[in-house]
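First comes one chain, alone, set out as structure tokens in the form predicted on its own.
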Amino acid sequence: MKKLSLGKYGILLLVLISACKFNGNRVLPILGERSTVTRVVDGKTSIDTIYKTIPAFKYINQYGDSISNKNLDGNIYVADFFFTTCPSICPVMARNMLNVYNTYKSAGDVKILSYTIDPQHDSVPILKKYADKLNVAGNMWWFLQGHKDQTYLLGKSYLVSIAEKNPAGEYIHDGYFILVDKQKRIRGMYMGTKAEEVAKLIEDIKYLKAEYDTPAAK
């Protein structure tokens, strides 16, 4: 399975990955596209950022439970794109996405997404068999599957390219894994097969989780 670049979203990455500081603590970057609204109160115009969110979505998770973005509602999620057959990178991905798991598998507003890009082979007691073989138990990393192809356009919310499969015979698909604010909005996006890029989402988290402990927290 290969790889592919985040194309032309990786100028805005670049430019967007910049570190600042509020109370001593890092503040992420909000990644994507993003529009402005001017508004007039009082006699006093003022000029509002809207930043792209995730949208709404539903799909099945390994316990055959219905999940939608509104079961997001107050959490920070980490979401990531595979198939239970994957046999290069995935396992990977799965591995240091245990290390977000075991880190957060206890904070109560920290979910993970696995979304299966194969949803005609990953059924969900397939999806069950593959969290089990990970030891994930309880409702903190849910494994979903939905349509192709709302899979397929979801992904590109999340800024990760998705493709059918190649002439070789293998899905194509984007390793990163995606950090997600409680707004829906995109913070940080991390290549899943790196460990170093993964301890540093792992910190991330703390991070944004702090965000939500200030009077000033969005």
Second form
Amino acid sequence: MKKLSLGKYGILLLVLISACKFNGNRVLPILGERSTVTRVVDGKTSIDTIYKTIPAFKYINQYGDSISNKNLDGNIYVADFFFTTCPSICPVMARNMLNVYNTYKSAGDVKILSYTIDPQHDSVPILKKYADKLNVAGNMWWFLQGHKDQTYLLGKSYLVSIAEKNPAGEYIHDGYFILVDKQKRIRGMYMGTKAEEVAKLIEDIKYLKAEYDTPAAK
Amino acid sequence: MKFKIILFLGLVMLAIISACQSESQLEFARYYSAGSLVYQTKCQNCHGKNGEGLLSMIPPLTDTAYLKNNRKMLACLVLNGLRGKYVLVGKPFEGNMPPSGLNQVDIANVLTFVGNSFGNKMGTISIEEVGNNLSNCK
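Starting from the form predicted on its own above, please write out the structure of the form predicted together with its partner chain.
Everything in the complex follows now, all chains and molecules, and the chain you saw is the first one.
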């Protein structure tokens, strides 16, 4: 018994130590593919890491406004993929995303993007109705409609998988919430159907915001 | 160690108590516990852990009067789903609940669970009752 609990403490300690500190805050990892470039400046060789970022996109939101990646400049955002008629995981995802919404709706530099993967059905008025049913107003949480092919491709950049309708008429998609920083790099992925993971997302947004509040960050 | 003894005694007491339960109470407990599992896998995503629903999107299962007054319709509703507009707990809902694909036994289980959770007190909704009501689905 004693040995076991010692082991447990050991692991706990390890976890605590490995969560690296940054001004007393946790620094979130940068996810996704990366590449390096070697540069020679003033005779000195330096190696830079280039992180993959979310590519440009163009969608329409629930108000009928055109939204592109430009509208997100200066914002941290959380993205997910859904469709309004999704019977299985979407209500849970919506319930959990509402916690993110309610926590950060007045933050000013945090947004939520929910891309529909069924644009044929999910027109602007239907998205507006969906937002209304969730009491979502204003411009913090956008429900986005665009070309299906574009959305499937974009899904890949967000590291999630989306597939065509199955015979039961459902789209199979994993319910990840993806946290993107102001440089459009992926900083975290959280299972949107799990309240604990979404609680962690809400916590992590705080750390990510703090990165931009310190003078050291660019 | 002490904890284990207490746990053991507790279990023994539980066993004694449940042995003293009447047959109908036992039957209720069987329906209810099986129903709670059905609820978790088939309903909870939408209606929520505590039957709270989801804002104006999904109605709560806490409208005791509604459930009581519509007792005869519930089996058909769970089997075939529900689509349309109506007012519940003073709030308008317009949604779409998909057919559940549940069999008669699981419908009885889940209705007994829902009918006796979240403030509802409807007693056992038996397989026979569900069978009767299902034969009257519109």
